[in-house]
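Form predicted on its own, single chain, as structure tokens, below.
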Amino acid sequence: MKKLLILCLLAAMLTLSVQAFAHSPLMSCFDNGDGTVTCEGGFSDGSSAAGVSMHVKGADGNVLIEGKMNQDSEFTFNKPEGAYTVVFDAGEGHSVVIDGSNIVE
């Protein structure tokens, strides 16, 4: 019985430690008013998003623009014609998608 209790405590500690190190991706984008859009990204634990892959997709899902967040965790691109989405892609379970219609000045 004592071994079972110790095993349960270890499992609980592992679960809590994983949650302590978990971080969620964050991104916001705004229209610069000059035909460009800037997106700022990061993670809920305060870590930088520098180097995170960015994709701008058209309404048909095709990739129109690809790039990466810069050292300041920003990505600026020319605003596409028509409907589009912006994808912050930091890997499985760490992506954010923003519809272009929600990006305003």
Contents of the next structure:
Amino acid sequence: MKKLLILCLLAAMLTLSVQAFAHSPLMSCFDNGDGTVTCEGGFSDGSSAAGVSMHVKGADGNVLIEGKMNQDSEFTFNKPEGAYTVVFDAGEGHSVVIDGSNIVE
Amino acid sequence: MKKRFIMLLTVACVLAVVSSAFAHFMVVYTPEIAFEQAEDMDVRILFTHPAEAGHMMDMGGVEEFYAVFQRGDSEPKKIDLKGHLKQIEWTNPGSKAPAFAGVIPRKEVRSMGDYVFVMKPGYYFEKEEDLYMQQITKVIMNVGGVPGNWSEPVGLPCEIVPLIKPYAMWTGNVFKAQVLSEGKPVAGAEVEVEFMSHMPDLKTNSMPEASSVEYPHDAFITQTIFSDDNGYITFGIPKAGWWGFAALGIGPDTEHNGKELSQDAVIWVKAVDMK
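Having seen the form predicted on its own, I'd like the form predicted together with the partner chain now, please.
Now the complete complex, all chains and molecules, led by this one.
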């Protein structure tokens, strides 16, 4: 019985890891030109990024803004003063980091 | 004198026969359709025989030019792009005709996802066959690698719906698609296939005289395939570059201005060499 459980667990892990390989996280951000920035997220298999955690970090690594991707896989925030990075955090191996200096209109 | 006249007449007849062997293709051309990040897109729209840089035809203006955008399973969104087009003159070796050019600004296409570009032209009158032609044309573009509606119909009177990502094809892939008229599969549809062997030059708005392909026989210039009972077509892509597929006379409209109308569906796909 115990053996079966372990087998099941292994199978589940395999399935999960296969799924993890099959899609990669993607994010793209734009400066809206009105003091806000919008980031869009998604996965290479087309699955939604709704609910994925978002962090905006300052130059010192401190989290300035926290939030989640909305129903449309979008996250809009007020552009911080100075340098910043945006982190799309969908779990280990599934995060994307974009430097604020690369975010243009 | 008489001899020369007969010779000229013979040449003219042969030319007429040969030229009718070339397939008509509405060309909606932009150099790239797979973007990591969106850029301004330079677009040209012309009506010609692309495998031969053949006769340029007046498409009768543009009725509609838009994109249907979708990222993942979000709601598809229509983006009207007609306002970005202006009329130009396109020159091929031997002929000229009105065509259209435009730059689609990055802000219109900057979101990640699929953009199904749709161009519905006016009507072209083909004197030799005494009929009108209207080729409703699609090109599918992706930004950022998140797929969307590339395999979905966009609700055109007639269209070719791909079953393989049309912006991510390797040379040697098989292009598979379904031919639809009013949303229903068309069995036995005649589909002409041509390779863009004279790459459009966007600076001079022309196609060069030199071809990138040597055609061993006229039959190779326009390849013909038929859809199966469920409207599916398959075609192996032998060479990198742009391939056009035109399903002829499948649209619901069969008459224009009291004359016969051939309402066709066209799609352009691009294959890339594996390196």
